[in-house]
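Take a look at this one chain, the form predicted alone, written out in structure tokens.
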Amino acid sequence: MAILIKGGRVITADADRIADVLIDGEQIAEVSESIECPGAEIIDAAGKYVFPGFIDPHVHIHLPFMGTNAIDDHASATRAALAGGTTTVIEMICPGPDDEPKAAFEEWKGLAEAGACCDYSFHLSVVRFDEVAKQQVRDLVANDGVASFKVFLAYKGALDIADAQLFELMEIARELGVIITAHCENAEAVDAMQERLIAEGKTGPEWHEPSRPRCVEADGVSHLCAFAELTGAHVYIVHTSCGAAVDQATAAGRRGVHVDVEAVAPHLVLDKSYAARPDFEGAKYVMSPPLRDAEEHEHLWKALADGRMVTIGTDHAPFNFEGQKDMGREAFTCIPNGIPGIQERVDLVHTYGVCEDRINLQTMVATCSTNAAKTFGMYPQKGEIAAGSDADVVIYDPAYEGVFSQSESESKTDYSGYEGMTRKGRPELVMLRGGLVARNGRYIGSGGGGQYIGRVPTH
């Protein structure tokens, strides 16, 4: 049966209007001022926003890290995504330095196929770069729909790669037309700072931020952009936490470097005081790059408003406080990095971005959906409300008021980084390819059903 959404305020990256949306099967059939379709199921969206399904371009689900593994599986993480209005995720595949890229891709894809409830794609981290890995990178692009790769300029001796390898990888990326996504810091500087602080007895989570200050992140962005300028590669800087790092990317863009910059929700609404909470509670807020001074919030929101930052992800990395985060009680360097947030992102952006007049609704859609679809080769299948696009639709109630709470999360994590914070607005109905999967912030689907989105090079 066709579905007809009547009278909603349809908001996309380039339009804001009252319109009807007709869904036929898994696709949008028509969007216009007034549609009649006898026999269709009618959804009254008057007074509500109608958004394209949101896309999270940066999540971790299956994540072996620092001697443990993220607590979510693909079922729980993607149920949480859908409850929060996110219908497509791009997961970071993070193999170890001895793993072959192809084997890692098959492992992650197999886990997602078995459990994912929303649609999904992957960035593949390159931590091994011998001749076998180089050929497999080429094969994954040609045969498996992988069109973006991740590099770490951090985590010395674990995930980082040498500059010579980085340069060669970026040359291959330029040749193949794929994107290099990058965690930008300076692995050597961070390692030295951590050793110094630990030796001085500064072991608590509040010392995580001083071990990797803003200048270290800005230096990593400058370094990556220099290599992009030399090779012509397209680079995408993930989880950018401070104005100094954004400024480095902006300057490179003015020189002709093809660079995109991502924000993530924690850096927009939390600050480093959270990591200084007593009784080791600050460990809940240890992530890299770390939470910064609250003054950085306005730098990031302004960069989103004026287009210097193009996407908002989560860097969802779900580790329990009990039994995982507390591995680092003796040294902050042993705290698994990351904050869960795959379910909260859209409402955080609406509450602290739109409702506080930092960005408008169209910018919200652009940065939380459409720009990711365009950047990573999924547009207009994803990220749009138009005839022929997938019927990934969020009917959003802007009048809802509440608070964020772990008790309402579909994630398995034992805490919420946003507990008790004000929440304005929530997804009332969420549709994935025309099927209703969430209602009033709760997953109501039957489990599974997510599809792999293979992508082709776009550059």
The other form holds:
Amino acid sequence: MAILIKGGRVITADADRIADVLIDGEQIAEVSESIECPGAEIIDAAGKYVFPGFIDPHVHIHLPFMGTNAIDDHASATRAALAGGTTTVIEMICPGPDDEPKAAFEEWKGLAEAGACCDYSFHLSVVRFDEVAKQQVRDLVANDGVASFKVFLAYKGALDIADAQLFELMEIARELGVIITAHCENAEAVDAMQERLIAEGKTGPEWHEPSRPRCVEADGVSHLCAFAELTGAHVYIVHTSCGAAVDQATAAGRRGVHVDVEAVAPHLVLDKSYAARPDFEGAKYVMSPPLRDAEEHEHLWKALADGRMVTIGTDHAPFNFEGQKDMGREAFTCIPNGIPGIQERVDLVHTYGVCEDRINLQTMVATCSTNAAKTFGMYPQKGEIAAGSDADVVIYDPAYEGVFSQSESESKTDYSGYEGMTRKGRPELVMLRGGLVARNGRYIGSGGGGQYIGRVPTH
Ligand code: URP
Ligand code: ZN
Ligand code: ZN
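Let's see the other form, the form predicted in complex with N-(aminocarbonyl)-beta-alanine, since the form predicted alone is already up.
Let us now look at the entire complex, which starts with that chain.
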């Protein structure tokens, strides 16, 4: 049966208007001022926002990392995504240095096929880069819908890539028209700083940020952009935490480098004082790049408002406090890096971005949905409310008021990074390709149903 959403405020990256939306099967059939469709199921959306399904361009679900494995599986993480209004995720495939890229892709895709409740795609981390890996990278682009790769200029000896290999990978990326996403820090500097601080007995989570200060991140961005300038590759800088790093990317952009910059929710609303919480609770807030001084929030929101940053992801990296984060009680260098947040992102951006007048609703849609679809080759199938697009729709209640709480989370983690924080607004109804999957911030689907979104090179 067709579904007719009546009288909502339909907000896309390009328009903000009262309109009706007709859904037929898995697609949007029509959007216009007044639609009549006898026999259709009517949803009254008066007083509500009607958004395109949100896209999270940076999540970790299956993540073997720092001697442990992230705690979510594809079912729990994607239920959480849908409860929070996110209908498509792009997961980072993170193989180890000995793993073949093709085998890693098959492993991650198999896990997602078995469990994912929302739609999904992948960025593939390039850690191993010998002749076998190079050929597999080409094959994955040609045959498997992989159109973006990931490099870590960080985590020395575990996930990082040597400069000579980075250069060659970026030349291949340029040739194939695919994007290199990058975690940018100076890995050598981080190593040296960690060694110094630990030798001085500075072992608690509050020393994580001083071990990788802003200059380390800005240096990583500058390094990546130099390689992009030399090779002509399109680069996308993930989880950018501070104005200094954004400035490096902006300057490179002015020189003609094709560079896009991502923000992630923790850096927009949390600050480094959280990592200094007593009784080792600060470990919950250890991520890389680290949480910064609160003054950085304004730099990031401004960059989102004026387009210097194009997307907001979560960097959802779910480790339990008990049994995982506490592996680092003796030294902050052993705390698994990451903060969960796949469910909270949209409401955080609404509460602390839109309601605080830092960005408007259209920028919220652009940065949390449409720009990711465009950047990563999923537009207009995803990230749009228009005839022919997938019927991924969020009917959003801006008047809801509450607090974030782990007790309402579908993620398996034993804490929420946003516990007790004010929440304004929540998804009232979430549809994935026309099917109702979440209501009032709760997943109500019957499990599974997520589809792989294979992509083609964007240029
Ligand atoms: O601290 C983080 N960001 N953990 C996940 C891995 C990564 O660097 O993205
Ligand atoms: Zn990272
Ligand atoms: Zn990440």
